[in-house]
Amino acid sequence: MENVVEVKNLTHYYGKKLVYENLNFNIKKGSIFGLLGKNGTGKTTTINILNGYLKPTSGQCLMFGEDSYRLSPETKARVGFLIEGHIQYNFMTIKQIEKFYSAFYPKWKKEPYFELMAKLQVTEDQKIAKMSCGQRSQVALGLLLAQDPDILILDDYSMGLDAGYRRLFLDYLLEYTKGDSKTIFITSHIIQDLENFLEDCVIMDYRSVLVSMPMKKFQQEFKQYRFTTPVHNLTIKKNEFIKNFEIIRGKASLFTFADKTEVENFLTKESIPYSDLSQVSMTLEDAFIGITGKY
């Protein structure tokens, strides 16, 4: 299958501070693709390369075959961006703000946006700046569709929304995607929005990358047990069996992508008593939390 996004030994640096170092992935034309990663693991700062906004140190990022930090013109029509805060210009109206955004897409269709308004129930004479921040979300996102890019990239589209308006903008994406092969990047703080929608994924920590799958393996073969110890003070290092440990009073949780015959033979070989070993079922949040650990 096609990529659309080629992200190829990428390394970045602020200064003298080390963003992340050799990062590869692939984005396939059609799919529904999750940068993931606690806050300052480098999303954002993924995300402006791609779009040529910032020069990465090394390495090299290519969307639609073409270097991000030279993408020609036509290229960046074919592209859909959504920044964290949604919209800038909030002292048009709904009407003025589609008919400004309109002169610059060749392929501007106006009827989904329309379609997203009037389910909002606001009139076109709406000032945005007048509209809730979940309202302003929907604007944002009707301005996207109308674009009809190829790609749509959602930096943290959840901000700020509550739960109803994070369905209707997931829905509406979900909508986008069929047919035409078009292909969603997206990062997001509320992981559990995304668990039946993502299809790959990335999951980065600081400097690194702990998951690079599709998502439906991911949460089938990333595992949680807990098991009983005497040993209340008991410390398992992560490495690439254990992925994640922690304990509380003699209860001990332990992430891993192994299953439950080679976690026993695990505990046995490092002599660690325990008893009542079994697997727990996670949400995505709690595998998210998992793997990357929550501090």
Given for the second form:
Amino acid sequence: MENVVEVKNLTHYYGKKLVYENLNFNIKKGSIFGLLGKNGTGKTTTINILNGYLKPTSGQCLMFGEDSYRLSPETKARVGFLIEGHIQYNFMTIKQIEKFYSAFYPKWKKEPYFELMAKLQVTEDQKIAKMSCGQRSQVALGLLLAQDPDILILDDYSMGLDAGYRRLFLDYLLEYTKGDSKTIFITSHIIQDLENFLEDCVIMDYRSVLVSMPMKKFQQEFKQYRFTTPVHNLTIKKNEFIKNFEIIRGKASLFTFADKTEVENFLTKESIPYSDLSQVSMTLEDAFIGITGKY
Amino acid sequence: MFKALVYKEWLKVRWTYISLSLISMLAILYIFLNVSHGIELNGSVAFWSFVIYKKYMFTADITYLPFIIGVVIALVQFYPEINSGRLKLTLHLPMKENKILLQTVLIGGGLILFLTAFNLLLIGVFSASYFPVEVAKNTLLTLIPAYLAGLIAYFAVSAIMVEPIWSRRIPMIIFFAGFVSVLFGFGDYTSTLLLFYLITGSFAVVTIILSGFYFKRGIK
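Mind sharing the form predicted together with the partner chain? What's above is the form predicted alone.
Below, the chain from earlier opens the complete complex, with every other chain and molecule after it.
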């Protein structure tokens, strides 16, 4: 399938501080892709590079086959971009901002925008600056839908939104993009909302990528095992097999892609005394915390 | 697309621009009320000789007004852009980034130029009604460096605001402050020097492209 975004060996430093090294991923046309990670792992940096607001230290980032640092106006028109915090021109009113943007986009459809605005029960002369964070998120989403882009890049759409507005945001996004081969690239710090939303994901850690795979595969294959051990200060280092290990007063949690037999073999081989080994079901948020760690 | 950009910039600056236009009109009225008062008080011959032989600049009170207008318009136009990284929205518009930035400052510069022309017309008409044409002409010529300073200050402040890093902003501030301050310094300027400033000052227009380049290369 055609790739809309190709990230190849992307490395970025802020001064001497490494953000990440050799980041690689592709986003397929029509897919819903999530870039997940804790704060400071480089999600916004990646989005800035993708939109041409940052020149990477090395590597390449292609958007519709064009170097993202030098996107042509035609390609920019195909990209809908939601800035972290739903930033828009807050000196404009609901009506003015629609009038402004409509002049730039040939495929502009004002209906979804005004439909969303009607739900907010605000007048068209309402200034964006005087709207709540939730209402501003609907303005930003409405403008994106009206632009009718081929890819929507949403940088932390959930920032500052309560559960209702977060749900509304995703519901509308899905409703207006389904069946249209639209690609969605989303980052969020609220993971549980994306549980049944994402198709592919990359989970980033500081300076590296932890996971890059289809979401369903990750949820099916990434497992948490709990066991009890008399060794209260037990430490198990992370490696290819053990993705994370935590212990509180002899109650241990081990995160891995391996099955139960492999875990048993590992514990026996390492001479770790254990009892009550069992697999624990996880939500996406549990799995995310499991693989990234709590700290 | 240019019309849409004009619309956006106008929405940002309209109240400030209208206020500054009124302030400058009132300032010009005040100057000529002073002139009228001076003539009534001292007699026209005495006042004229004061202007012609003593080089009394009756427009001295508005020398810094164009500079203030330039700086304020740039602040009002670009503060909403740099605040919360809104410039990213502007640069994401489907146009070449340099073209967007250049058109944005040309819109602001055009508004200032229009106000300048209107102010100079008012001053010219008032001057010519009180003094011989030669005095009116010299009054306008004497004010040109101040208005040029206003325009250069506008382009400079715009570029300084778009520039994302203070270590580059500070040298820009020092350079432009020095450049503009010279325009307030010469009473007895020559037209060659003015032409030099007009040409070198026009480079201030494109400084924003350099700032935009740095903004794009390394936004924080």
